[in-house]
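In the block that follows, a single chain appears as structure tokens, in the form predicted alone.
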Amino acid sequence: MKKIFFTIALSLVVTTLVMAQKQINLPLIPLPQKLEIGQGGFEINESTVLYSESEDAINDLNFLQAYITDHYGITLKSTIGAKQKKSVSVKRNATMKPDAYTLRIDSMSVRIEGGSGAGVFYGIQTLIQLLPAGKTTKLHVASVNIEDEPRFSWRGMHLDVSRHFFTVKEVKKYLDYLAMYKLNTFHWHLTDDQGWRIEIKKYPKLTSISAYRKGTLIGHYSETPERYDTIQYGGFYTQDEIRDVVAYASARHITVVPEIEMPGHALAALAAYPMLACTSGPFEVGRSWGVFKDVFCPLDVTFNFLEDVLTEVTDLFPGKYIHIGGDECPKDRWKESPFCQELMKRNGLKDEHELQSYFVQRIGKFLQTKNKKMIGWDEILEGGIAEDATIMSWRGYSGGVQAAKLKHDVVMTPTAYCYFDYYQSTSPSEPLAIGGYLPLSMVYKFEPVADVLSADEAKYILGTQGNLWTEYIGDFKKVEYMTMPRMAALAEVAWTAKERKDYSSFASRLSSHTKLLSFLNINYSKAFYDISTRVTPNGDRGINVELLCAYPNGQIRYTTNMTEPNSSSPIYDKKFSYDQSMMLKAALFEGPQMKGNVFSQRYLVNYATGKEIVLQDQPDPEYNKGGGFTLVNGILGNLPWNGNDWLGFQKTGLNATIDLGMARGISQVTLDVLSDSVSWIYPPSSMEVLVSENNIDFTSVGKLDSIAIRKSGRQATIKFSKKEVRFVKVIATTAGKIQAGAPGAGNDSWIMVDEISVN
């Protein structure tokens, strides 16, 4: 149990964030294995020469010579052969890794080596980092001496174009960006409910049936009553595109891994082809997000039918992963099948999970006649995992370690860390997500490696990528603004050392790397300069909250009387003491200029504020950034719930007590609650509050159903005759298993829960 100790008074101290460690200057993200900064450095004009001792390394000399002459407009001459003077060299060394190189700059020349074609090009994208920010004639690159290899083998980032289309054009920028932060793998997730997106030569109705739905959900999921447009919206690839993206992909030494969802997210394919479904239909491509309960039919025709599908497509992608998906798939269809119930019967299937492993491992095993591994989301671990499949874990930690203790490949892409279509910001102003909080710095904070797994268990552990799922992202602007920069913080995770990481660090290079994403004209999001809270214990006299940002130059202004800050608001420079409600307003400002976002916040103070609190169960690990402190700490949480305040709890429910400090006379308890059927989140189907003078001896004093923590919103209230006691006991309990046809059906269902409040 933890146990925090506050009191009703609140201080608030404001500050900025203080480097710690002394600061890398260089804008190179990923950081660098080994770096050292030497005096002077080297100027590339139009009389230097970019050069190769062999032909082998010609593509990646091109490449940088491209780079140049497309975003300076200077054109240098390469040569392949003898040594040039005043030169730009690239070199492959066998004795090298293959990922390895090392970048050497000095007045008299630029110098790389890799053990391989990929190598070279890592090196040759810090270099790129190093030039110049703006249009020059003269790129002068500061004398380095640096020495790097990845830290995992699969880094990576995922792109859905099924929910939204993006243009080959696009998918080649994503790719650019990939590129820039030496990520090796992309994700292409090519087909779901609302889009076949891929073309199939012998099933030509998925490019004119199912590449496009009828119209699209208007606003958020979670809205009642939805709404649609009536827009045809879809697009597909053709097989020749496919090349192109995979071939533009490889030079940049990037492995495309392609997507075909099954068994679940199939009513795209069902709408052309009904025969592959459990139920005759008619089916209509999604229009709408979330699961739906029609999934592919363990039939014959169903297993013919994809196994033409992926011989085209092992065709189409020469890496030797195929990603078949596997999550979210409803079991209702099955159930209800006597078809599959036969099956399940004939095979000595206990439950429809064995049917999906069954499913599944059919399909692995196709997939090794065509020389391919089988890698899916973690849910392929139910029933019983395929053999040799790999595993990618997204709902938590447990299913990557589960796996990698059975010794199986995984890729570790957890939502807490990884989701970047979540918020990114607590600001109001920012676009439409599907909900959660990930901010720079959460990202930064992700260490792929589960302690619990041994040395050896370890080594399964391939890497990890970043997920971008596209239900509210419309356009390729927005692509931008939801990755960049958490792609440069999970490209840090996945490249650097984990004794070499900082985030103040990457914090000072980030400041300097955003004017060449400014140059590249990437719409990245500002939110890195905005304001953040640290909460604190502040023993007998309250609680310290402090305003953090990661942007190492600027003043913090702020405002307390709810007007918006300028330049002219006063600097914060002192400690404030309030023992009533207050609101802050703070911003980050350059001069006059202000950066990013303003901070706004209101503390409510009550009898439970900043008092001791115990949790029977704690949260989940992924959903428990302050612990029970979060209750307690006079802050309400963000709607959408893209905010820190909210605790997670899936197996258990809420067990908190209160210790008032005194016997105080109370007639009402108030509990935060969210509501997000879309991420499994549901009202408690029951609260409780208790009271005690001794914190022995618990009287009841209200309990409400889960239809009256709806009908009450986000605020479930119980209200009872006054009483003089000291200790208040809040139960809630979660609503158990998720029910068929919602997202999430058969899983446990979440509270997520917030303040606590005592009047």
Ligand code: TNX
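By rigid core we mean the largest C-alpha set that fits within 1.5 Å across both forms. Worth saying up front: this structure is predicted, and the values here are computed from it rather than measured. Residue numbers count along the first chain shown, from 1. Compared with the form predicted together with this ligand:
- For Glu564, the Cα coordinates differ by 2 angstroms or more between the two forms after the core has been superposed.
- With the core held fixed between the two forms, Gln33 has its Cα displaced by under 2 Å.
- A displacement of less than 2 angstroms separates the C-alpha positions of Glu284 between the two forms, with the rigid core held in common.
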Given for the second form:
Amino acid sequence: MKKIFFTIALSLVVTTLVMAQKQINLPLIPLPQKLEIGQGGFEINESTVLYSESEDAINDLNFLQAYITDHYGITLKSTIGAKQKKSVSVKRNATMKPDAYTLRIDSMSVRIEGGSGAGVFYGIQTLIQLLPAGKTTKLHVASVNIEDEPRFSWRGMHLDVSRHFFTVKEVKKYLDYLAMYKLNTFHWHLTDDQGWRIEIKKYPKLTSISAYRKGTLIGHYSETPERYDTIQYGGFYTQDEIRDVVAYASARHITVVPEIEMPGHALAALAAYPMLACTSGPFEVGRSWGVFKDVFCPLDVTFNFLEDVLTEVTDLFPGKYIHIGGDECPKDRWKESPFCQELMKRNGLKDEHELQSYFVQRIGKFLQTKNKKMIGWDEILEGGIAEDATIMSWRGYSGGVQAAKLKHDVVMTPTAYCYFDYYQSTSPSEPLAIGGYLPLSMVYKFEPVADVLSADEAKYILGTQGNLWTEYIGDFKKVEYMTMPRMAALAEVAWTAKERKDYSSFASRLSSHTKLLSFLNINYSKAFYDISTRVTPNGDRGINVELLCAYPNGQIRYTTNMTEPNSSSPIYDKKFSYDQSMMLKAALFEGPQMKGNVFSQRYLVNYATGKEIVLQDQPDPEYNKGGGFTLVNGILGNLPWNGNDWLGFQKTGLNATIDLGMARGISQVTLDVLSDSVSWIYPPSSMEVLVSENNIDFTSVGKLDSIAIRKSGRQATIKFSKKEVRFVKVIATTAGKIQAGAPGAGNDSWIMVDEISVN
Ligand code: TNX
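For comparison with the form predicted alone, produce the structure of the form predicted together with this ligand.
Then the entire complex follows, led off by the chain already shown.
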């Protein structure tokens, strides 16, 4: 008796564990609000019939039918009628919230109910994620009981097709990915300085001239000298193609929000119609990136043009929102223009920000006559927000908070969490990106509702979206790489209740879900398996090294002899110290399988490494991840620069004193510095090294009055005759105000410094 009881108890424990385990492993993204997993499951095979229990769900059912045919090669009968045994059925249920659905799978049937077509469609998407991620004609799906609905109503992805153009076929693929993650808004960035991409019948030159540029910048915007290719580049969508994309999106319950940029980012349009500018031109479609000074001039002819354009645009896009841009509009031309100054006077506008506001409000009024709502980047708050405008908050949270407090709707897309053109990995093999660092775990952490908002104000936060600017994304495989899987993380932010979010669970599900991504031939990034390092001082014996991985499963294995790690390399299980320069390579393994990329890091050791360092002035808090220790931690700040492992000073320079612990014979001091004028970063205007035996009396041993940073090197070195000293002081001064003509002209420049090596 006892024994039997014990066996039952044990098997209960085992089952619960298996259930819990399974729950985590069901590769569902975004995680449903309520999910129970049962025993066994259902097999969809050639004889399964698909029923739509209500006529209005047949289109969504047909979507499922087509998906199964396309991916598994079996064509199931789909019909309207009451569900039968051994069938898949869908139904609209008006008692449910529109976007809500239930999915119930047992050994007898698969049943989906949704509050609307969208709800049914989301149920179908969940079912699709449960199908086998490989070609077979027996589609086993686990037994589940799911009740689900989204947290936010705006769940979006943006795509910039101006900087680089993507074909209708590619745009449709992108929409497939949105659909897979239950995203419902596609923000189509159709116009910008580097190309106008939508046919406007009344202005044919927008496609014959504005859609093409004569060449494109090569490499990164910050590189000097600038280099260009001379290949004509461009393309546009005809109105028929636009309608085709809108219909394709609509079949997936996705609303398309077109963006027509104004008053800035308008150079392509000015190239065809220079009379819309404040000066006479001629203008050329942009070949480089960034912000251009020539913008739309608030002339009557410009408003007539924009209203004509928007009339055609509003006819093409049935959704309620039209995005009018509004970001990054330099005011130089308006300041110089007697017309603008006169217009400002006439309308009592006190500055050019108010003129921008006047511009946007005039367009807003026009859109109202077309029954559309205006949405714009958060700059449209400056100088007074237009009545009824929705704000897309990209420069952090503040624009969104301000707008919500003013009772305006908001979509949150702050760069720090939502810019998928940023690097997602610090690996040196990462393809070129604009800059920044936005790993998957950071996207996942994003909370769209700022905690300073009251419950009432929070209602104005419609949701969130990921943005893909394509300056450095020239082909669709790279579009996939930059968005997948960050789009999946964003989808969970937008859909799943805050309390249910958990990165470990997400990453585990994602790891299984990548099988589906591979099956769909999607070029996803494996950076979420990345390993990173943390170093800490270890008294006199150098540095402690830790290896970290945000992915919760598997083991890290490593080598220190320059060979690549494999499944029999030693397992990293605790931090270790070292006192000699070393090359470490590590990778994540689940069983015998290496998951991500190989991490390699050189750790350097010299007299200064791990020693006590005192900074007279603290770095700017934004660029001070590790304090003074950053300068002696044995790790060179990474390039391309992303803020990690560099210290930034703007108001003061660097003044660092290192205690070598005992007198050492030294003859060389090196400081790592950065040069990136686009980010306002300049090499120090001077660098000096002083030494001391007692930390009171310092003698200068060398000074550089200019520091030339070559492409291949970034180190400023001072050599001197050998000195026996214990204290070393390094002083580096900033270059002062940025000169006219350079980005950020008139502002204080920055210095970014890293490793101080003493030999
Ligand atoms: C800023 S975000 C822009 C875009 C650039 C992007 C690059 C915004 C409203 N404007 O024009 O492509 O940065 O990350």
